[in-house]
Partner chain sequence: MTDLPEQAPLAELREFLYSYLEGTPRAVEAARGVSFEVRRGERVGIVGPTQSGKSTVVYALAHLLRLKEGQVFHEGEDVAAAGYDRAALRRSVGVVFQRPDFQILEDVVGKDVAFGPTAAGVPAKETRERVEESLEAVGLSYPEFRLRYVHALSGGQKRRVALAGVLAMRAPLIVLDEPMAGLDPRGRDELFGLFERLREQRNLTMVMCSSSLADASLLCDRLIVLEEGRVAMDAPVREVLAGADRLDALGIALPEPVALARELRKILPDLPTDLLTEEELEEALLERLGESRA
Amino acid sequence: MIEVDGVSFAYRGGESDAVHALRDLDIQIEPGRLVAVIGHNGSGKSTLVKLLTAVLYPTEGGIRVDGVPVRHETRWEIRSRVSVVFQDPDDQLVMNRVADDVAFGPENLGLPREEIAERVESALEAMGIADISEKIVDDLSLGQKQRTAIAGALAMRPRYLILDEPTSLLPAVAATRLIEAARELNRREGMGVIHVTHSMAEAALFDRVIVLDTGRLVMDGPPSEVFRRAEELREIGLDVPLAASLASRLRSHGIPLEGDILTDADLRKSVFALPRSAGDSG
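So, to be clear: I want the structure of only this chain, in the form predicted alone. Can you give it?
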């Protein structure tokens, strides 16, 4: 379990101009969960990622990952449990060949050569890129680079995988495939996935949505509960998924749509379930 207990963090400038990025944050994330973290720019999402991966350390409070406190002296143990994939894959792809890049992390753990080879093969297959293992990284598409970066994270065999806005530079089709791959990893491997995103539609596909605003936790719950609070979300610069917004408008015009509507599939299903008289009401 990831435990964030009373965590605050301030970036220090001069003596009196510290910038508070997180304030008194309390979060628990159980293993094997699909969790989305949303918030506008400056809400503290990126700082939280850095704290969870022992790049930064709390100014106040504490963080534990499976009981291990996040400290400088435990950083490598934390990073073996929590892997992160960044927005721009070029920021973390360091080797020329795909297979070599995926092997980079396990090699730095000092693992036996046979185990490294097994981890690389497994990670490449999990991301569906075994056929490009010998390709040069610079020759890959952006989507292929992102999958390579995730494969490199998977080869570390983490308990938790953080996706730090990895779809923001991808076309819609590639972004959808990436989210589907993350959900499949969760289902097959039991790996916890924490997806930091600006996309409300992507957040709606996760089991739980955490909402940050000015470094504070303001909402936390299933997507159906969080996105019901549309006005509160808009007040902090966020919105609800398009399907949910359309469903709300239809209901305001007397269309009796049933159930929680968060995705396009939910909306289609609810519309097709309407009695003909409801569809003719306008």
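For clarity, every value in this text was computed on a predicted model and none was experimentally measured. Rigid core here is just the name for the largest C-alpha set that superposes within 1.5 Å across the two forms. Numbering follows the first chain given and starts at 1. First, how it differs from the form predicted in complex with its partner chain.
Considering the motion between the two forms, the entry in G105, I210, L22, S83 that lies on the hinge linking the two rigid parts is S83. Think of the chain as two rigid blocks: between the two forms, the small block swings through 21° with respect to the big one.
Can you now output the form predicted in complex with its partner chain? The one shown was the form predicted alone.
Lone chain follows.
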């Protein structure tokens, strides 16, 4: 369980130019949950990620991961439970060759050879980069580096995987594959995922959506609830998935679509379920 208790964080705290990046945050995340975090540029998402991985420490309040308080002294213990992929992949690639970089974390855990090899292979596979495993990291495009960094985090098989905008450098096809890989690990091993994104459609695929606005938590709930509040979301620079937005437009024209509509498939099902005279165009 991740517990964020009354946490505030200021960069350059105490100085005249302090930036209050997070204010009075309370969040509880049970293990094994799939959580999306959305918010405008500068709303504090990356700051939250850094607090959860002991890169920064709260100015006020406290954070615990599975009961362990997040402090400078406990940072290694925290990082063995929580793996993170930062917004800029260059910040975290350490080895020369792709396969070695992905193996780096598991090797540091002191796992047996075969287990490391198996984890590396399946992580490379999951990210669709098995074909570049022998390449030198410096020769890669940014998107490939991003995937290498994610594969490295997957290979750790952490209790919690935190991804800070992992998909902003990836084409949609690769983004979908990443989310599927994370779900698979969630099903198989109960790994929890915290996924920061600017894509509302992606956020709708998670169990829970946390919304930040200038450092404050303003919404927190299942996507069906959060994305019902379209006007409020647009006011804070966000949006709702296309299918949801379109459904509400169609309803306002008197088309009686039933149910929660968040994904393309939801909309198709609701259109199909319309009384025959309306649903059948033929």
